[in-house]
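Here we start with a single chain on its own, the form predicted on its own, put down as structure tokens.
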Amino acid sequence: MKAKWKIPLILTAAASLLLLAGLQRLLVPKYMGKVVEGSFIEEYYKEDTPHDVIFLGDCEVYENISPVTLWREYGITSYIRGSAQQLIAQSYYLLEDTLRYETPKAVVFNVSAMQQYEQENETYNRMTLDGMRWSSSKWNAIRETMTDGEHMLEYLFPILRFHDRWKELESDDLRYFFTKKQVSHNGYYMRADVRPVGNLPVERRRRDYSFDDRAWEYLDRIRLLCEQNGICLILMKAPSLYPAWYEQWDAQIREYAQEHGLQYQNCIEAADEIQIDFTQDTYDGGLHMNVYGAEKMSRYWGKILSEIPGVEDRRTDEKLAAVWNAKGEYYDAMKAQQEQEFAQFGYLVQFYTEE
């Protein structure tokens, strides 16, 4: 008699765990609409050709470099494993999950991160450590970077967290339960429109220009763990004109590139030299690069990256050329659709011809 009672109760226990697998998965945000950013991390993951170049860091990378346009101009393969207000300590976390999968012969690391340790708001944790596969890196980067009243079970089970959000429920939820569409081009997100700079905020005055030092600590702990697997590191600070880059920070970095034997990369003081035209090569009154403004960014980026060991020019390679230029296809027919619709919708748009 017991033997047949086990077949029901395991039946039952098994449909009682696929509904939950169920209603966790149609309750988890998707982000497939106007907030798209928490589907890059996981993005990578569908990746099955190796990286030369990696990126590193938050908005400052993965709207300003152009992955495809590195590949066009330069062959040089990269993925941006970027998310917004990604923090230092997650930046390490990502390099030591990447590195599970391949070893890049570069690393590009962008500093901003420096000047934030700690998360303010719990939604940007989730769109950086949701997206990772499980892992002990996806496990220390949770117990690291968790904010006030965050707790690893809800990251262990999401159904905990978001069991409310059946009242926010939307099409895209149903839409893409199943399968998710690739929204951005090796981790880069791609805006056409254009929006110049404006009158920026003034400067304001700090009491102290420190880095936290944890901060520092997982600068080192980055640039070791580049050492360890033969990585040449790279510091970037992208060429934001807001929010504000100190040059207390600046020097700063440059004392600790210097003392480590690092190159490190200001772009707001290469600004001329990349070519950006802050009227038309932004999409956000300064603070983040369009399209154009990704694409120089990449071309001059192609130059130093060029220059590494290890980086080679591989348009040559026959299989990598499929994959690129399957990825350019994507990369190009979306810049059409985007600058068609800000065109319509009366955006300033520019149009660039290559010269």
Contents of the next structure:
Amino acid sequence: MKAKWKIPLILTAAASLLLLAGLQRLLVPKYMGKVVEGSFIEEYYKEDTPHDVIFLGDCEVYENISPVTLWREYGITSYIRGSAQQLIAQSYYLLEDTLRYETPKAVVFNVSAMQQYEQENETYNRMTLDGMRWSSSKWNAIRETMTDGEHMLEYLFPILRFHDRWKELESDDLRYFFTKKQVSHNGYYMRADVRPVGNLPVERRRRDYSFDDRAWEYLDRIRLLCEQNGICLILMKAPSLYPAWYEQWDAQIREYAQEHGLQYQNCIEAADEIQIDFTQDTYDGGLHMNVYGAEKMSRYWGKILSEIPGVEDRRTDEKLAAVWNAKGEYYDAMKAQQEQEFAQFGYLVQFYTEE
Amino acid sequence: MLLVSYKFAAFFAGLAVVYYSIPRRYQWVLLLAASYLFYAGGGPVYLLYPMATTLSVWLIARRLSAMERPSKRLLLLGLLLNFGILAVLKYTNFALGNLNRLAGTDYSVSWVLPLGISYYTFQSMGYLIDVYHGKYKAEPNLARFALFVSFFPQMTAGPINRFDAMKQELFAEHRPDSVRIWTGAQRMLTGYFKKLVIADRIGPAVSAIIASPEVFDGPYVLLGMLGYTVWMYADFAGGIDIVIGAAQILGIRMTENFDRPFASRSLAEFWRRWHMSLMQWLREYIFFPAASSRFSQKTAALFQKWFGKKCGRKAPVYIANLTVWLIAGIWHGASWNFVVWGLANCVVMLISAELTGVYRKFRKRFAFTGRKWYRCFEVVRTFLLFCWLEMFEYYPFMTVFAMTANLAASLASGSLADGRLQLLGLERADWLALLISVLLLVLSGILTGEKRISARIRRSPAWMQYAAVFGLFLAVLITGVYGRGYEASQFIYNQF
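Which structure goes with the form predicted in complex with its partner chain, now that we have seen the form predicted on its own?
Starting with the chain above, the whole complex follows.
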């Protein structure tokens, strides 16, 4: 190739790739408006201080535990690696991914994901997997949990999946083109609105209460990964009143925990001890806790976690204190704003209308 | 394997790399293996069909070639066997449907039509007839002949190639040529643009209009009529662009299938420029033999006796034309709609041929017929006539006239902005994308004239070439109708 062609060729290729990357960035969903859950997983990588506790699971974790409260009341540093409808296999690979950056002292895994091994909706996969940084863990997570019709190529180049958003681009896509605002509080999804428990659907009997073998396999893998890294694994069932958590399921998890010497906390049974008031502490009629319920849950869990060797009160660490105080301020500001909105309108503006 | 799939992109990219890396004398062997692999993608059992055609035609052609006076019976055996397979697979349900209507029965079969069976059958039969007529010798190598039958790009949507032309291309040794590869890639990209941006966007909307004539009447008949033609053209020509571009990247030149058909000034001219390879095949292997057949000659003699010399002379042409269009109709689809559509085209062209003298006088009498605007009028008239005739494909015979009357009545008062447009499933942005894309196609046709757009682009400065191609790539990437949320749609002409 003639030398005079080399520079223009390289420049053209670079400009083309840059343009493609820019278009891809523009077209992928930003999850900054009504649906923010798609931003949770990627926010973890902005953390620059370690965590003693990692919570793993789906909405029953990221809506029910407040890491800021854990810090304020117990000095425990924690992060929630959870996303909507996060499958157990995804939780495993997220744990694997987390271990690349830090080794926590304890991992709390919410067992509700045992009831459904396969993803029903591609959207949930995208919200969990797109946020992960590229690694073998992400590759394996995609491969294991892709729904029919999904392609690895569309994860490698999300523009192939989201190209059709050119028709629905909005101001948020430009506003958050370079940097996105923080929407979670160490993975916690704050809701300060209140919707008491009403009539819940009747529990439907099932023909088979056994969990999928693959779910058990991944629970084993989570346990083994924790063992290999000297991490204390605790199993948790969040106090969600719906969908039903059947006794038969609970018995299986209890048996598993007993067999492997794990601690299992069923927070539905402990609801009174946690002091959950289902007329005040839930924002969606008993499915998930609001911030008041999450703070109560955190106080309860703080006691349990404090007893784990290595999980210490770190409030005396100045550097950590400064970081967590800043997190606390953001937390308080959002909580105050949501409380004010709820008092004024009866709903939270962000979640009912786009910003 | 769909031409519009990640699998095909990976398959073709891998093939191209291996193709230019192996010793050139083995390139055609690789192509044969790749073609069978491509075809087996739909299920290994489907390989049996092209293999059966390959073996039977190769054996018969070899035998015919060895004879001093080729046996007509042997030729007929080859034709009957292969057209028989095609007829059984493609037309059994059509025949049973007619039988069911007559006898009140409910028979049907559920056979899946092998991909591109009409294309490779017509191509092979053309070869057999040519060998019979001694136009060239039969291919002695079975594997080489197998490649001619099953060369994977043409298996999907044609074009129907001739052996004497393809032989040079398929079995020559090809060096990588950057200009040819670049041009081929551009051609493929143009094809994807037509298919993904236009055809797959407008297709569902047109289908909705066609499926519910009681809902979509008045001006929607016009929208459906124009949309159907745009859909057909973008889908078919897009597929052909991908096929020819892919072959070009591999160094293989294939026959063209379109020559700006919408610039035609008459329906006869249109059919010389649309699906050219099929029309050439029909002309060569159906029209001429039919016109010179004993039946035609006898009919001509009878007509001459009864109606005079002029009628007698025309009889073979009429018989040949009717045969060609009957076959063209039934080739396009196993239903009476297509038969009627073929015959309607034939009737219009025969009437037009009968009026040639009148046209000539008209042109002599009025000077404006030589003006540019009049030529434009002829082009628009031909386009609308073609669109109208296409209605016979998708509406029952009488419905065509009812919908035409309905359209004519609503032209003055009807409006598209009555809410029904939203039922077609396209957003405002989709309509805009369609409008711009179709305008781009029309403009490129006008600007390039006789030459292909790729030839025009090649003459531009390098930066302009790159900008045009990259722009087209971005248009396909972003506004293309593909991926999740869309059903990957087969090319319409795949089913033939």
